[in-house]
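As a starting point, one isolated chain is supplied in structure tokens, in the form predicted on its own.
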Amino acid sequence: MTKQRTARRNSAVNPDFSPAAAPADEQSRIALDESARTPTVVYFATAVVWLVVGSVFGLLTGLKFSLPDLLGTIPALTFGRIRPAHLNTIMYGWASLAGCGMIVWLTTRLCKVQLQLGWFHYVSALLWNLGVLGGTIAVLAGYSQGLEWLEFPRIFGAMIAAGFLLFAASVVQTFRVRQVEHLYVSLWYILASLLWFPLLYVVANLGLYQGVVEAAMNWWFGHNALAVWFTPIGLAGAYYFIPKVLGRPIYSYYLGLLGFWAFALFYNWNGIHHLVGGPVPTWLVTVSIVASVMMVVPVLAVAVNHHLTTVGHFRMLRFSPTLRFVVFGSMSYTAVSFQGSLESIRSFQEVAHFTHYTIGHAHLGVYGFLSMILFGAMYYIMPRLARWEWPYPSLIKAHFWTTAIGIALYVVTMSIGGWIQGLQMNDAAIPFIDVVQNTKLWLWGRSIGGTLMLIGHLIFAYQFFSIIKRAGPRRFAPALFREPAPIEAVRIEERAAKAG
């Protein structure tokens, strides 16, 4: 056991370590990581850049609610341009590219085979980043399709689609030559997203829709981008890293099956509930509401599976950065999904619709759920690829608390403020300008939460590029939130040696 612990520690943090000196299973993991290293790091590095850029756009967007004249003389930085720039840089830049990096690494590990067609990812990352860069510049310059989450002009959307197809081709080929027969839960979600997302994105960008049909298509796409791309990424990460860090199997394979197939059946119908009261067929809205409520089934399956996997081992949250971020994300998934089911009901929408409440809900999903899981995944993966531990554990703690408090403050203030806003808008005796004035206090909560998240992102970016350069203090043990007691340290090292 001592030799195994030493081998693991050396391979993770020592750039001069020879893989031949490691045990056979460790040599295999090193070879898999070598094949996926550069593509994964490229996706992660560009994602972190877009995270910072998108966060700056987001903070400026929030501040404009409280300070409407802020930078108002600069056309590119007006609210109507900077808000979609924030949305798209976070969606297509940060979340998608970080998700691609995690998928590449997970696929090689779960298929136990080296990455195939690895050069596809260099072209993919180039096309994807050029698409996001060109699309963002176009939106800031005033050239937008005017559809939420589809603002990029089609030429840049086509570049992103081409990049995705190259990315998917490599992942699918890696899966085809896999060395395992049993497919782990994470692979189900990964493979499903590779089928669902390109179909969704290409169909939505065809430009064949007008009027009411265009509105229905827009919300079919907007909600399904969460459903068939971001949510599978997040769930794949949670299903992998929670049992991996704990060193124990997932609680129930059959709950995983139930959660996956119920997810596939119900989630893709949900988007039209955003058009309650709109000029679309009532039966279509009703079907969407029913499907949204039925999402309780897969959400409960996932929540129970993750909770019962962790039960009895919650003390590990005190030590493991990966586990703390991923568990936070998993809990946020449960919360945002139940919130979404409730929000689809007509009587609830009478108050919440067209208010800041829905903005808080969206951020809980994309940030509280997905982004926190991606942070946790990167904290686990990067030391194995860079062969260098995170240099400053205290900065990891600062990153967690600034982002966790930031998103909590954001969601709580937007939810409460949005609900008050909805109640007052339904009262004909209250002038609209009074409703606007009454939301100002809550919108400052949004800005403060966004500021905390931006601080956390800057801390993370500094740590991320430090580990790439192997800068900062050299550590010979995993970076933990706190040093465990001796007996706990032995258990953590045993789990780490098993996890690899």
The other form holds:
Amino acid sequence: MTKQRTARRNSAVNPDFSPAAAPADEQSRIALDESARTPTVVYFATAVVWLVVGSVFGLLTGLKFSLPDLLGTIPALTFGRIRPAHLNTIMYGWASLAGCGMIVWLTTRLCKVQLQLGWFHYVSALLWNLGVLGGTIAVLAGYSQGLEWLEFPRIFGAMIAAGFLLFAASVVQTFRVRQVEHLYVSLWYILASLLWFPLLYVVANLGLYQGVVEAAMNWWFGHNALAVWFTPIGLAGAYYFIPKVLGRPIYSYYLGLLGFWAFALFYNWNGIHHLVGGPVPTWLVTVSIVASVMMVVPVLAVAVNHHLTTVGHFRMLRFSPTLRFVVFGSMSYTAVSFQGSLESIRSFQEVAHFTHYTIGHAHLGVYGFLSMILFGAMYYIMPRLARWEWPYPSLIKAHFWTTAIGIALYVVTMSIGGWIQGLQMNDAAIPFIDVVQNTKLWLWGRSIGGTLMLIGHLIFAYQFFSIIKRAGPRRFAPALFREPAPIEAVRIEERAAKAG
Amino acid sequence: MMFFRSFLFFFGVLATLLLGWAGLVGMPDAMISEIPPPEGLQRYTAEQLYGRSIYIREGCLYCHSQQVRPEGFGSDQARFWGRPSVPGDYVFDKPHLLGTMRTGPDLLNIAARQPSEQWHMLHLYDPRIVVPGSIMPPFSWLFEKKPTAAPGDIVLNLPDSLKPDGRAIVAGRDAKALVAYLLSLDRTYPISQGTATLKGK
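Could you drop in the structure for the form predicted together with the partner chain? We only have the form predicted on its own so far.
Expanding to the full complex; the earlier chain stays at the top.
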């Protein structure tokens, strides 16, 4: 292997690798953080507000399954309006804006250059937030477009798209003036998503189709929003933070490469498994099922790569909040993806489709995987931007356990309840209303799990705004879950020094 | 070399998305979009279309699908929810309302199963009057309270215990339109092979 290829491989597997590692690195990192600070904090702060708003909508949605007359006389708070309000505030408010913040910071670090066109992000954050706010109010007021994942009226969709383009322009410009020769895996996912998402979102919002074709477009979009935007955010984060916190390179560059291209190739074709058994050409559904099963390839590549990076270092999960959240997210990614491949198969869908099982699956993905990684990223990034450590480590612990137990409870009860619902729905001897009755007990699981998650979010929001205000006790070492024994403390400090 | 790699990355990434679009949306568009409507399918009237917009406004689609599965796939046939739906059944639908969830039953042929206007009115006003144990939300804002009903009003036949201080509950414009839309949902007409269906085997 030539020297050049070795160098490329090293920089591609290790976010820290720099041929001329020098003490000057510390200074340059501070300068990079300085350039990304305000945009990242603005994205993060607004994302946290949407997280709390979105989870209030979510909890209310869940409660209405058990208490259908709850707030039943207020049109704006009827189930059919707050459910899309929940989905859109979480996806376009929380996950997207938090993802934007993470991408801005990651790009400066991975390109080793200060953020370019930073002011674009102020306009972008404004447009994006106004789009989500306006769209949510419109949905609550009854002006939904009526397409799942695309409920926002077009004017607000256009604001989000414009915001995204400005955001992308700044990130791409930063990438163009990069000071690194080779690109780390996270950057592949980021760059690809910048190209994919605006195209997808604009095409889907044009309203070109009608009838069954529109349904195909709807689920091509719905599933691809995950494929080309939300999942790349999560994977870019996992690929960066796991090796970063552990202070060791990612296990394999080639697995990363295989994982990326298989992901790009197969994930795009998944969407139509949402219409299995429906009035669409059978070959169309079959294509999507095949692609969904093929997702095993990129998922396995990512899972093996991350696991073999972490293996032997699981002890670190006891200390590092970032690592614990990100590894939880990464494991959820593996679980939810294999579940998704299985779920696309016809005999499985015959039971699971049209039931709460699917809702459990969706939450394992967007929450267990994506949101947990975003929390982990924020725990890592914020102290470096605020120049203030997290003031209350015990609240980080409370945040982790409320959300981890909350999502586990949610997914388990919804999966069991949904499966029972599916089996009973397929038995014509059981009257439909009995099927509804028999799921009621399980549906409490979503409200209890949702309550736990909401408590976790309030705890997180409190600590988040504390760190912005530099409030609370001042700490001089990273906030860890527990004080390590002296020998471990040395190791963790070494890693922290390496990680910067 | 660097340029070549960037080029490969850019177009590779672009191609994956565009291929997916062409395959999953473009191909069915080419196959289905020219389908003539089946003979039994009526265009929506203005009132039904307005009712359809109420169906969207109140988010009915999040709990009710509008697609019937074929024999051997689920129990739709055994539950007499209608013949399996075909692309032709939806040619007038924009936005589509196929749905992905059956918290409540499928509604593609609800008018054939439940043709009573009064039943639908009561069910929308308070679902638990007609379906004990239902978890559907009430939509009382689609109705008006009146001291006395005017001629031509659709009055709800409520049990005395549910009548608010003796006043009449009558269907508002939105309730009438929504029920008109629900009563248009009947796609049990026969379809001739080859016209309305392109479902491959």
